[in-house]
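Single chain ahead, written as structure tokens, the form predicted alone.
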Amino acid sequence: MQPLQPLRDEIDKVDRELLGLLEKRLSLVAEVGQVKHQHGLPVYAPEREAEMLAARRQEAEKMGISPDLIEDLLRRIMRESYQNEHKNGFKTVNPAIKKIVIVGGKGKLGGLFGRYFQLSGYQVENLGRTDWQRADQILYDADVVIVTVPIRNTLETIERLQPHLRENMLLLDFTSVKRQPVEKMLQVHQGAVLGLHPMFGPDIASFAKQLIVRCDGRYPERYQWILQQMQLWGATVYAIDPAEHDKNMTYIQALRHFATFANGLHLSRQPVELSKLLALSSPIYRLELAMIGRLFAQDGELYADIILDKPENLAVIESLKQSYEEALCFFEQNDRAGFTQAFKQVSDWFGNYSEVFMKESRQLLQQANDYKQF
């Protein structure tokens, strides 16, 4: 008999009885998820979740069990509970609205948002490339128009829409960048108009946590309940200027996808073969090349639409061009002062941030190498 068996046995067994409180645990979640539904509760509650985690915590360390261990499981488990949650449809917010019509609703992001209508109760009709000519008959009777399509695409689907708008309806768009499509939603449609820009793609399995900016139009008093029923989805809706929202866009979209598309670009370019660094990677590398290879998942117009959407993105990775022109100059030159004194000068701009991502991203590096496989 192997030494180990024994003991293998009993952790086998507390294995399933650990199976056994996850089912029990999950099904209560389920009927949270009901009652939440009856009541019109959203999803995603901040403060129980941040309570609940910090007294699981604090009674892990007087069992002698690490306090990190624990809130990785539960939030393990959170995760999961939330994506099951939407199985119990969410409460209707507004009944008075007849029909939402998603103009490129067939999308994937579209047809997300749809799912989620029709989820909270909504009867929702789509509009896409094909169907213009029906475009009178899927309009009548809306409420809410929502526009989600390609960017070199928005603003002349917005104009299209004009004949058929009416002053009570809700014009809306999910575009990533909102200050023109705002302003054509304004100046073609006399009723309400609010700007959206869902910071998530369509691959989602739950709103909770998820953030949706906003940008406000006109009439927001008409409004308020579409973000009222995404934020019971679980959504958290941050509003801003449409201008500064596309100012900050430049650096969190434009600059970055241009940065890992050159990374990808300049990889595939060179002697080295791709199984060779995954295969000899730290954590750290190898999800750095998760996140470019993500990129090269998706589709090549939508980021092509992003960086060439205003002249600003392109001043700004030109910028960052001249940044990798001096930070080579530091190692041409052997000037090492230089180079100390530059990175000094980026880890005061960081801040107190610094420690923030590095308990971030501590946690993110762990799980990428629990999932490594040799």
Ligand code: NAD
Contents of the next structure:
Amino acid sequence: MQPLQPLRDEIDKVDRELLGLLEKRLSLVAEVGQVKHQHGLPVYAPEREAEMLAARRQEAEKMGISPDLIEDLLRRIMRESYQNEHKNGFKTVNPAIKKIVIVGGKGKLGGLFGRYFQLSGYQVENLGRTDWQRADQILYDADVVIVTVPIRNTLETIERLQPHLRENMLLLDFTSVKRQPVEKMLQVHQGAVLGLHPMFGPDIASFAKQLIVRCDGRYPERYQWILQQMQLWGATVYAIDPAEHDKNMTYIQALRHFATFANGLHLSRQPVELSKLLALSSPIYRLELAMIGRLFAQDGELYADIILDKPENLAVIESLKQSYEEALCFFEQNDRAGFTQAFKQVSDWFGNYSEVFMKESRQLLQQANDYKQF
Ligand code: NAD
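Cool, the form predicted alone is there; where's the form predicted in complex with this ligand?
Okay, now the whole complex, with that chain kicking things off.
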């Protein structure tokens, strides 16, 4: 090791210089955060981010440094910065709002949004499972009522709110399904109605780049402010019709959660040890295990609700079983030609996205490999 020592010392010195530069950059970003807070600017500015990355990539290339390396580093540094931006709080987009009541506000998702509304200067109150006797008092001066209870309790909870709602209130929900809750809210409430579906779990470190799906109910002009508030936090809002939302969620949520559950169930019954599989895994297998294992670290009731939420989900899951059987036939019958033909058909279906997915997954796999420890 002796001949390497002087070079290693130099590398340590450069790393320390990098640390110093990083500290300087993070404190500049903290100042940017304060200015954004004062002026009510969103945490995530996509154009600025894209321009900055393109410029650094070009500069890196001129210096003979890999542009991908610089982009990776900067993206990781920016993620750190986004995670710190809530520390300054956020501008109150609608100071006229006296109170936001979150029904189920002590739950995982309700808790997260409650914290962000408070960080944005709103008074937030929870209406929990055992608070209904005091519902009149809690809801009396509310301007916004948010329903975020387990899916199976959502419709009855919306109904239960009816006697407490006034026309000037905004009623909204965060349920992972949208058609029935939006219909029910429109039925029980004459004022503004909005259905939202946050496409993330309660453990996010920042709202930056997180997607919130929006299903308009009634009087959209009365709730633009709340969407703007979420955009200030860094979220992106995507509007869709509730039925169209639910159709797509059958694939994005129900089918995927079912397949992950079935994979976990199958694996847990096999004569293999998880520690052995991990020790021998390639980066892609490790990622796959992480995605399966992650499901089982969460609430089984939520996933049962999502999978069981409508008969269409079961019909699509049933067709997955059929695809498994058809796929198995190729191998049982040694039908190599049939397999390659079906393979080509799927490849055509993915079209140009295949290339995009290849690139994205390569980055994920490299990261998974970086974090591996022996
Ligand atoms: P959770 O179980 O953590 O929280 C639900 C809360 O509602 C609990 O505090 C519970 O006591 C309360 N509650 C139950 N019945 C109630 C009632 N009748 N009145 C008042 N409070 C009642 O669940 P969660 O994960 O926060 O999910 C809540 C909603 O958010 C669900 O509709 C779910 O579809 C949606 N959602 C969840 C996630 C997620 O990843 N957790 C993501 C997107 C959307």
